[in-house]
Every structure is written in C-alpha cells, then in structure tokens.
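Starting off, we have a lone chain in the form predicted alone, written out as structure tokens.
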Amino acid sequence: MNRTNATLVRHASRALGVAALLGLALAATQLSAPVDANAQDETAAAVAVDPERGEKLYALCAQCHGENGAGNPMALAPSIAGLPQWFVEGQLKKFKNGARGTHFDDIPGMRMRPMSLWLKQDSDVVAVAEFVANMEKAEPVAILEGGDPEAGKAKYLPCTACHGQNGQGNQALNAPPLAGMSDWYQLWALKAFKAGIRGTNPLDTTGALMRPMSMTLADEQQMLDVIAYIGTLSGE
C-alpha cells in the first residue's frame, strides 16, 4: 500500500463517522422542513429549469464535494464540477435505487447513497444534476505518484472505445468524461471494479460493462500509469 492510499484508508473511518452526522443532520432537516404543497405540485420540467432550487439543494452536496465543485479526497468527494448531468442525473439514481453504495467495502459510496435519498423527488435530482453540470469544471489537485504516461497511453487504447481518444466521454454508451476526474477517486474505483465492490450489483447494468476493463490491468502500477495518461488528456 502507497502512501496516498494509506492516507485515503485513515481517513475512511473519519468519513463514515462525518457521513453519519450529515445522516441525522438530513433527517432533522427533513422533520422540521414545513411541507411545501405547491413544491410537491411542481413538475418535473418546471423544477429541472429553476437553477435557484438546484442551487439550494447542492448546499448540502457542498459539504463534502465543495462550494466549486472540485472535491475533497478528505472526505473521499471527488471532483464533480462540469460533469454531464445525464451523468450525474444517473449515478444519483443509482444511488438512490441500491445499485451502487450499498457494497460493504464501498466507503465513498456508503457515504453517498444517505445524501441521495435526502432527494425525495426526480425532480430534485434533476435540478441538483443540472446545478453541477453548469457548475464551471473544476481542476482538482493531483495527489498522485509513481505513474508514467507513456506506459499508461497503450494502457488506454481499450478505454478509448468508450471513453474517448481525449477522455471526453459518450453519453451514448454511458461512459463518462475522464480528463478532469480526480486522480485518487480513479484508482479507487479502478480497485473497487476489479474487486467486485463496484460492477457486480445486478441493477448496476452500466458498471457492469467497466468491470471487465479493469481487469485489464494487472496491478496497481498499470493503474497509476493509466491515470497519469488520462491526466494529459484534454478532455475535449
């Protein structure tokens, strides 16, 4: 184990426990929220255009992923800023329906699937998806040693099937951008699909489809290169 992973296992336990206190912080807030009818009378479209209601519900999100959006690997947050909201709008789902956060060994995503929850309606998902995706893309810090981008472009010739020559993603075979994406939050969930702690939920069909790419690479210094060589790439 690296010292950036050592690192990031320390605080996971930290994690849990500030994960648990937003837990009951959210739960108060919903019992004393007064019961907004005309909210609940909104639809969907209606909600998904007003920036102001996606703006509110982040201010929770902000606690862990930051006001702009770039993430904290304190508090296993990754960048967020800029995503797609097809994307975001899907993985809140996922959160919401079991398909991911429910892995025992999956600590950021155990932190996550709480704070899903707290959005009642789909509406509601739309408007935070469509918040963040408007959100100016952020360039977190990388944390990351030991790669070598040269070793890891041959690494990422079969990522670029569906990720894209420059990391940009394609909403159509639901593979997100990653040229932007936290380095650490990359490793972990290149571990967590190899692993079985993500990809193996039969209601995550998506990730099932990453989970046999990660088993493309034999070990943690072929992910480090791969990373290193995403970390070039421009995204566009």
Contents of the next structure:
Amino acid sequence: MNRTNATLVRHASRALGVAALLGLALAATQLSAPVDANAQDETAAAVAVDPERGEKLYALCAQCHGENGAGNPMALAPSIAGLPQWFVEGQLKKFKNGARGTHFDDIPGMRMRPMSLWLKQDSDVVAVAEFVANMEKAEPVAILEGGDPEAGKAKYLPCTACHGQNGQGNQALNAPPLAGMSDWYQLWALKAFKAGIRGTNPLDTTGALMRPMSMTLADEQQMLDVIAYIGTLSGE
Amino acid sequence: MIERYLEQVSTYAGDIDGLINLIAWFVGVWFLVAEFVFFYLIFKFRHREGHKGEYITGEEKHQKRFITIPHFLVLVCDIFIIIGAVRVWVDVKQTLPPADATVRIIGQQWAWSFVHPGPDGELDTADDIKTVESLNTEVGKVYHFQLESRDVLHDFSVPVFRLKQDAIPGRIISGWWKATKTGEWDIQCAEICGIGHGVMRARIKVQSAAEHASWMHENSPVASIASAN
Ligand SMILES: [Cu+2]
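Now show me the form predicted in complex with its partner chain; what you just gave was the form predicted alone.
Below, the chain from earlier opens the complete complex, with every other chain and molecule after it.
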C-alpha cells in the first residue's frame, strides 16, 4: 500500500468511527427523549400539545389496539378509535395512577397499566388522547353470539340515564359512548364491574358509579342481550 | 466487588457473587495473558528488511506448545469453575430449606401479582392477601415460592437477592429465599415477554416481624372483617 492510500484509509476509518459515535449519541438522545425531555412539572392547563407527538406515541398503542384503533381481542385490547378525548385522557390517567390495572384479577388492565406509564408527562397523555379522538371510527369485529337485541332494549333503559338513548355518552356524567365499543370488551367490563374488579379502587371515583349499575344485569345472558342492543345504536 | 454496586440481601447472594467473581478472575487473567502473547508475537514477527517469512507445518511438539499448554491450564480452571458452580447450584436451586412461609407469584403480560398466605400461614384460604406490583415479606424467614404464569414465559428476578427463575405457563415452579435485611427493592421480569416486558416491574418489601404482622392484619380480608365487627 503506498502512502497516499494509507493516509486515505486512515482518514476514512477515523471518519467512520466519528460517524458511528455520533450515531450512537443521537440514538441515545432519541431513546431517552420521551423520559427526560421537559421533565419539569407541568400543569394540565398549560400543556402545549404537539400533534406529531400524539401520532408518534400512538405507535406504541398500535401494537395492541391496531393501526386503525379497531382493537384486537387476541391482545385483550378494545376498540379506541374516535373515543372522546376527555375519556381517553381520563382512562390513561387512571391507569397511570393505579386506579385501573392494579386489581389481582384485572388481566386486560394489567396489560394496559405498564403501557400507560410510558407516557411520562401530562402533555404526552393529552397528545395521544387527542390523536385517538381524531382517528376515524373503526368498526370493531363483533365476536359475541347469543345476544337478543329485543330483550336487551328494556335492560338498556337504566343505561340511558348516563350513556344516552343512542349510546352516545355524556361528558358531564363521565359516561363514555357505548356505540362502537368492542362487544367482548363490554362483556368483560360489565363482569368486572359486577365482580368488583373495576370500580372498587378508591381512586376510581367515576368507575364506582358504574358498579351498582352493573348489578342490574342478573346474568351473562342479560349482559349479552344489552350488548346486542347497544350494537344496534347509532351513537349519534 | 459486585456488592459495591448492588446490595446483597439474600443468604445466597454472596455465593452467587463469589461464583461470578471466580469466573471473572479466571477469564480476565486469561484474556490479559492471551492479548500479551498476541501483541508480543505481532511485534516479534513484524516485517523487517532481509527477513523472509518461514513456512512451518505446526506439527512439532515445541511448535504446538502455545496451544497445548494453555489448553490444559484452561481445563484446570474449568474444574475449579465446575466445582464452584455445582456447589452453588445444589445449595440455591436444588436444596429447599424448610419453609417458614409460602407465597404464590404470578406473572402475566405485563405485571406481577402475588398471593400471601395471610395470618394463618396457609395459601388458598379465606385470609389470603392478593396484591399486584408489591410483594410483602418478613426478614430472616425462609420463603418458598410457587411461580406461575398466566400467559407466556416470564422470569421472576430480584436483583438484590441474586434470584432469577423462569415462569413457564402450565407449570408451578418452586424456589426459595431468605432475606437478610429490611428494605424495599425492585422485582423485574428477566425473560422477554412482549412489548411491555421492559416496564413489567414490582417491588419487594422486606419487613421486620412486627411490621409484617401489622401489614398482614391490616390487609387480610378475614382479619379486617373480624376487626370491623
Ligand atoms: Cu414478563
């Protein structure tokens, strides 16, 4: 190897080394960004939301809830696309503070709780909730069988007080829309409320309201009937 | 050496660290020796004007000594490592000292939940205490655990105990520990188990006898009903 060649190789390998180091450093800042950036206290009111941030963060949610937010029963993840922002925010905060996902028998909730802890700052919760709320509603796959919507209509009457005649929900009463919610998830939620798996944590004050209501459904058949009826609602 | 960075809180943590140190010393010394020989040979046989490379077949005994001598020395080191490893394995994993209490540990995607025996000291009775993310134990007591998984492979790891045990769905795996001091430490999952693996954590509390008894009394479903009446 002559001298010019040797110098060239030396320069090139040094440049490569520097590039690799820079790359590593960059990767490190990228990795730590969600944890450390703006770690100072933020009040929910003064949160500046970056719409691209919500989309980025949703990549994590998409692993179970799907790219389109239609949910995935195999991953115990309900449909979430188009849910109101206040509701998504509220539930994320409940998972974060342990009001949900910390009961011994709450198997789906325990999957969600650690994922919610990735959202280190209030602004992240708001950003991802906004992104989810702006997603186009996705029709979840119906997997329950044996529900009779006619029989469920009467049983749905007590639900209308909060969730509305058409299953549209009511923010003033902390009631989420039911139309468009995964049917298997509704069944799980009703059973969980009834069994005290949900709505019993002292921090879950809004969930506590649902617990006595779940008691109005005597057995699984009545739950299936109500869910079948909710499946016919427009949500408008 | 290791305890300077991570406390030792179980009776066998020192044995495990000793084994890691033993291997680190053997491997470390051999690494330095091998590097020294390499650089020495590179220097000795460097290119010089008037010296031609020599072709050797490497069959002569004195030519092979760089391989045969280290080979036998490494085997001797291996014997020490194997003796140490088997001794620790038998003490930690194969011998179950009699239990003072037994807890059930359940892994799932992505949380640890625990069943404590409650004041009666028996699992699967009405006074069992079920918790998520937090395991309460007493210092100086031999705990047996029954490790289960609700879905996929997990691994119950308590770094300060130097305890790691795979959880396998469909099986109940036994093991033990005896904590040597009170405090609160991390429980981790040490077997990749899905997207939430890295945040699947819990805490272990090692309490004094009095603290643990009052925790038990406050949290047992039966005890609290009894005291409410
Ligand atoms: Cu795990």
